[in-house]
Amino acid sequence: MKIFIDTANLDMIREINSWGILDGVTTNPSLIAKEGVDVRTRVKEIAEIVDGPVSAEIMSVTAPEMIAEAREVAAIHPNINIKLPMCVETLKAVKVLSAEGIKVNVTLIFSAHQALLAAKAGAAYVSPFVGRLDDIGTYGIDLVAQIMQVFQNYGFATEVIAASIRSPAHVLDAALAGCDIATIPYDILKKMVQHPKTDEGIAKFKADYEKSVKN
């Protein structure tokens, strides 16, 4: 499973990238707003750090506007792909953009029907929002499993990104479901490294080593 980080913070991206496990980055207007920077400037900066896909969300609302804005943003850097929310206008835009070789990540996916339509239109990625479904009493990971099954049934090349990840358990569930990608917040990535038994073992090994050196 590929691992993306869901942030627009350059320090966080650099740190996780230094681990050697980072495959890409997703951003959104809210994340970039927290950084107090221009969207296009920040996605270019990110693309220069990470050798992998960088999703940049555009905010146009009609297909012609989406297409025009997507072309401009995609031209910033070869690694940049476009994020568009699921709707009829997005499907129209995806059909045109995918034919031009511009990869689109269709987001705000909350049903397998939506994912199927996005894949049919030519989306490179679909992003089911696991945590937001959990918030309303639905098992979000079940949607990921449904989409994976549908895509496998019909041989779609569209990759599935488990988004709205709220815990390490979400990441594990996505991996067990065979999900292609999980886009994970910085704090969750840090938690994935940690385990109390690991900390306990390191402390014991260190103590035993120091005893052996003294002897």
Ligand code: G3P
The other form holds:
Amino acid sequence: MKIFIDTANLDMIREINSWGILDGVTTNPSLIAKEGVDVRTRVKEIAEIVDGPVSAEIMSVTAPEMIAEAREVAAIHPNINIKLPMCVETLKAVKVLSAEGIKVNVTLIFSAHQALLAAKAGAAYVSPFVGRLDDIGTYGIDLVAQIMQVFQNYGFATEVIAASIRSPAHVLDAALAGCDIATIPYDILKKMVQHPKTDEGIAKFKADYEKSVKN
Ligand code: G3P
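Moving on from the form predicted on its own, kindly provide the form predicted in complex with ligand G3P as a structure.
Complete assembly follows, chain above in first position.
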């Protein structure tokens, strides 16, 4: 499974990139706003750090505007992909942009029907929001599994990004469902490294080593 980080924070991106496990980055307007920066400047900075796709969300609402804005943003750096929210105008825009070789991540996916339509229009990625479905009392990960099944049934090349990831268990669930990509917040990536038994084992090996060196 490919691992993306879901943030617009450069320090976090640099750190996780240094681990050697980072395949890409997703941003959204909320994450960019948290950094208090200009979207185009920030996605360019990110694209220069990470050797992989960087999703930049664009805010136009009609297909012609989406297409024009997407062309401009995609031209900033070859790593930049366009992120558009699921709606009819997005489907129209995806059809045009994908024919031009501009990759689109269709976001805010909350049903397999939406994912099927996005894939048919030519989306490179779809992003089902796992945590936000859990928030309303459903099992978000079931949607990821459904989309994987539908895409496998028909051989769609569209990759599925498990988004709105809130815990290491969500990442594991996505991996068990065979999801192509998980986009993961920084604090969850840090938690994935840790295990109390690992820390305990390291401390014990260190203590035993120091005892043996002294003897
Ligand atoms: O990738 C989508 C993500 O940024 C949304 O996460 O936690 O706001 O639902 P959340």
